[in-house]
Amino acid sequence: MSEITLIGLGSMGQAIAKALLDHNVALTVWNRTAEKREALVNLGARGESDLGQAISASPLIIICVSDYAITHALLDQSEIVPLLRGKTILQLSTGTPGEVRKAHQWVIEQGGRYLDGSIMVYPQTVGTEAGQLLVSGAEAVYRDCETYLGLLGGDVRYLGEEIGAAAALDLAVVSRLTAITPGVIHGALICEAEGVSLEQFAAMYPPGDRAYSLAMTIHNNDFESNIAASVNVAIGVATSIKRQSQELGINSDFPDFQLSLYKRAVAAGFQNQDTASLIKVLRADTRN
């Protein structure tokens, strides 16, 4: 038996796993891609190729996949559902409050407990004092998970028992964060057109600021290493913001604008590159 099973080993899942392993947490990991499991096995995790065995291994299941649809597809299988009884599910995937409420109800119906969380930092900050998490759900469940949550960041904010609160605040904050990318990219286009160094542009922001890293990524013409957020991730976030807008009946012009830009980046083959790669699409527009 292990203490925690982690499902999903993308860049954020890898960061979560490493933070837990750094504190000697007995960890089981599962991912469809064997190579991602093996990298963590070499650091001390127990790797499982079978999802059912991975879920059976621990009382606490952390899920960090792209979205709630993938989560439901993984869990709502005849051989998996019975294994959820008595388990605590900590969902760290991106979703809308409406999706959170449905998932919460479904897990409760299967005899499990449910806690929803949002990681508000990039993967490299997970496990540090600057790491920030938002968490919502039953207080008793939160208290049981509190120690482990504290290993993922120094700023854990419990928002109360309304299960959708973390997802709502996450989307509200991310709306502001995602607006930085097209703004900085347009600023870089201005600098390039006027002959102003992108290093000077980057120096207008503190080193930890996303605007700084975007400007330096463009300056270095390096869109494929040290990716803070890929185009695919940005599309997922914008889609969640749009879905939330539709659920609430509020204006969706902002996520629609973002999706229109990032879909062009995907069409150009940049889906796995940093969102800064969007500048290559907009430069092409200028040349045309």
Ligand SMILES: NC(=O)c1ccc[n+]([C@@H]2O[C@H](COP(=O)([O-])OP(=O)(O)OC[C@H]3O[C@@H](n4cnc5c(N)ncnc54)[C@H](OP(=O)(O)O)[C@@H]3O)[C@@H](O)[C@H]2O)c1
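Please supply the corresponding structure for the form predicted together with the ligand (the preceding block corresponds to the form predicted on its own).
The following holds one chain only.
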């Protein structure tokens, strides 16, 4: 038996696995693409090629795949469902509060326990003091997972028993983050039109700030190396914010506005470029 089984070994899953292995947690790992297990097996994880065996190996199952639809496709299989009874599922994949509530209900119906977490940092920061996670769900389940969560970051915030709270706060924070991009791009249009250097614009922000990197990306006219977030990623995030607005029946003008801009960038062929590439579309709009 292991203490934890981790399903999903993408960039974030690798970081989670390493943080747990650094603290000698007995870890079983499973991933659709088998090669991603190898480095972790070398670090002491038990690699499992069969999903059912992987789930049977531990009482706590951490899931970190791209989204909830994939999670559901993996778990809702006739040979997997009976194995969930008595297991604790810690879902660290990103989803909307509505998706979280559905998944929570479904896991409970299968006889499992469910805790939802949102990782608020990049993979490099997981396992450090600066690592930040939001967690929501039944307090007893949280208390059982608390020690392991503490290995993933120094700033773990338990938001209470409302299962959708972590996903909701995650979306709210991401909403503010995404608002920076169109604001900075419009600021760059102002600087270009008024003859103010984009380096001076960038220097208004600390180097780690997204506003700084957006302004410098535009200044360097290089939208394809060191991509912080691609147009496709921005569309994915705006789509999630819009979906959650629709689920709740709240105003969706803001995600609609973002989607209308980014769809123009996609039409221009910039989907895999940094979101700063949107300026190339907007420069072409001259309205006098």
